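One chain comes next, on its own, written as structure tokens: the form predicted on its own.
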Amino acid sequence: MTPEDFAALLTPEGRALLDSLRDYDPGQELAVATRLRREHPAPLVSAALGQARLRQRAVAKFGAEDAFRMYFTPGGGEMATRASVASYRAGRLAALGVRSVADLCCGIGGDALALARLGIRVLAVDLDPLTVAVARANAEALGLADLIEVREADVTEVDASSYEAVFIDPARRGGRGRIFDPESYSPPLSWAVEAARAAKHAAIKIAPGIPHEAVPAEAEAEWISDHGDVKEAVLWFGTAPGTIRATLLPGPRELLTADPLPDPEAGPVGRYLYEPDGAVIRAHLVAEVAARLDGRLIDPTIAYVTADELRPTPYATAYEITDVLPFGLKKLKALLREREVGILTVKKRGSAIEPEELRKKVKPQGPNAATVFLTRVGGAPSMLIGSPATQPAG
């Protein structure tokens, strides 16, 4: 989509066409396109159908109310921050007293929108002309244009000194997909860190797989999950240097420390198995969860915590374990058949077997449900069979 194609979508004809496609079925695209081209220019119809598809995909991130008013680029919707995460982060900045933010590498404007909804004035900067046009259109579509200035510029040349905070979201995708080297981000992480150091408050959005040793000493490192899915990590400046934080949404539920505990000891599998949230694992705070549960690891290299008692925790999902067996497909298949298990949830950690591969081989049948963990116990390939446990209140 070119800037010219996008501009056509903002005309009265383009807006009306987009509104008519809110509930269209992509499986019927050829028939819909043929019908619409009788009344509208072909390039406009193509742009509208593409935008309608992007809006439908964006509902999961932004909710239907916003997604069907917003505009997206093909890659912008994928890279944009989920609305729940952006709102949480904007709330942290507002709690710091921040009233103006320079949003560098703003993309389609998801974070700028969350900030503006809290009354924060935003300078949103991006280098790509189409992305800038989309971000500007989103600010207008959601009634936030008075608080958001969208500027086309190279972020490395923008003077953000008049803003109380900077938020930097470097591009982490290239022509070949995801970029894992922080110095290959655009702009590089080293530039983002220097820009953050120059600000009173700053937040840098990074990939959750960043090595802990790459975190600057003066930064707070936060890993965020939403409904159990790890979404991102954030380096905070001007908050709590050296703090490690795992934040679970919705909530938020926060587990943090500036003095991480040593890895817990490993021991035999108890009655209950706890699967820590991904943000807890990424933040290397499994030991803190184990201490709260009076638990231990099932293996020194595996992030499963086991305990003999069921205790409440928002930071892990609990399972009651009925069987601990050496790994063996034949034995597992016989056990599942004996218990008439047809609904099988397969989880793995430290195993090369893929869940779908296992299901095909054991062919579960029956009315009952079970969960099998493919993992290691004390270094040995093992299978743990159980079911979700209802955690006590507390």
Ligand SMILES: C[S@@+](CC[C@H](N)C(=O)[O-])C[C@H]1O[C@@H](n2cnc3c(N)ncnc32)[C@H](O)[C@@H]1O
The other form holds:
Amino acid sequence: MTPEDFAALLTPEGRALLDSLRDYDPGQELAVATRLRREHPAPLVSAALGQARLRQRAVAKFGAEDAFRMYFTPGGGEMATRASVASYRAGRLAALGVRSVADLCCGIGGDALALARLGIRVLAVDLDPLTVAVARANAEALGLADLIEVREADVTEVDASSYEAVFIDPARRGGRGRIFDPESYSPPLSWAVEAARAAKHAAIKIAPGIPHEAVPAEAEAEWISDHGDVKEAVLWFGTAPGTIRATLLPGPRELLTADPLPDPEAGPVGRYLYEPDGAVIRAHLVAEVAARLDGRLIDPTIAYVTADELRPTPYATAYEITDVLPFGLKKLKALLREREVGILTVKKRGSAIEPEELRKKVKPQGPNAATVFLTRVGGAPSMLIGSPATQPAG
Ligand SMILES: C[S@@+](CC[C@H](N)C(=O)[O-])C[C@H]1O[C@@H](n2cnc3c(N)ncnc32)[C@H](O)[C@@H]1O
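To test you: the structure above is the form predicted on its own. What is the structure of the form predicted in complex with this ligand?
Every component of the complex follows; first up is the chain already shown.
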């Protein structure tokens, strides 16, 4: 899609065409395109069909109400922050008293929109002309154009000193896919850190796999998950240096410390197994969760906590364990047959076996459900069988 194709989508004809495609079935694309081309120019029809597909895909991130009013580029939709995470982060900036933000690397505007929705004035900057046009259209489509100035520029040449905070979300995908080296981000992480240091408040969005050693000493590091999936890490400047935080959405349910506990002891598997949320694991806060549960690890290298009592926790999912066995397919198959388990949830940590492969091999059959954990206990490949425990209120 060129900026010209996109501009055509914003004409009254383009908007009406796109709105008519809200429920269109991409499987019928050829027939729909042929019909529409009788009444509209071919480039407009193909831009509208492409945009309709992108809107459908964006529903998971932005919800139907916004996604069907917004515009996307193929890469921009994928790179955009999901609304739940963007609005949580915008809320943190608002709570710091921030009223204006320079969003350096704004993409299609996922973060800028969330900030403006809290009444924060935003300068949204991106290098790519089509992305800029899309971000501008999104600000208008959601009635936020008064609060968002979208500018086409290289962020490394923008003076953001008049803004109370900067937010930087460097591009972490290139022509060949995901980029893992933070110095290959665009712009590089070292540039973003310097820009953050110069601001009163700053947040840099980065990949959740960032090693803890790479977190600058004066930054707070936060790992954010949404419905159990780890979405991102954020380096905060101007908040609480040295703090490590895991934030679980929805909620937010937060766990933080500036003085992490040492790794917990490992010991025998108790009646309950707790699977910590991914944000807790990435933030290296499993010891904090284990301490709250009076629990221990099942293995020094595995992030499963075990305890003999069931305690409520928002940071982990609890399972009641009925069997702890050395790993063995035959044994597992026999046990599942005996218990008539047909609904088998496979979880793994520290095992190379793929859940689908295991399910195919054991062929579960029957009316009952169970969860099997493929993992290591005290260094030995093991299987733990159990089922989700109903957490006591508290
Ligand atoms: C990860 S996306 C931003 C997504 C955005 N936060 C959102 O939620 O929609 C990164 C963006 O940075 C832009 N970018 C990369 N290098 C840039 C630079 N030097 N100056 C301005 N924009 C840049 C890319 O064009 C891309 O749109």
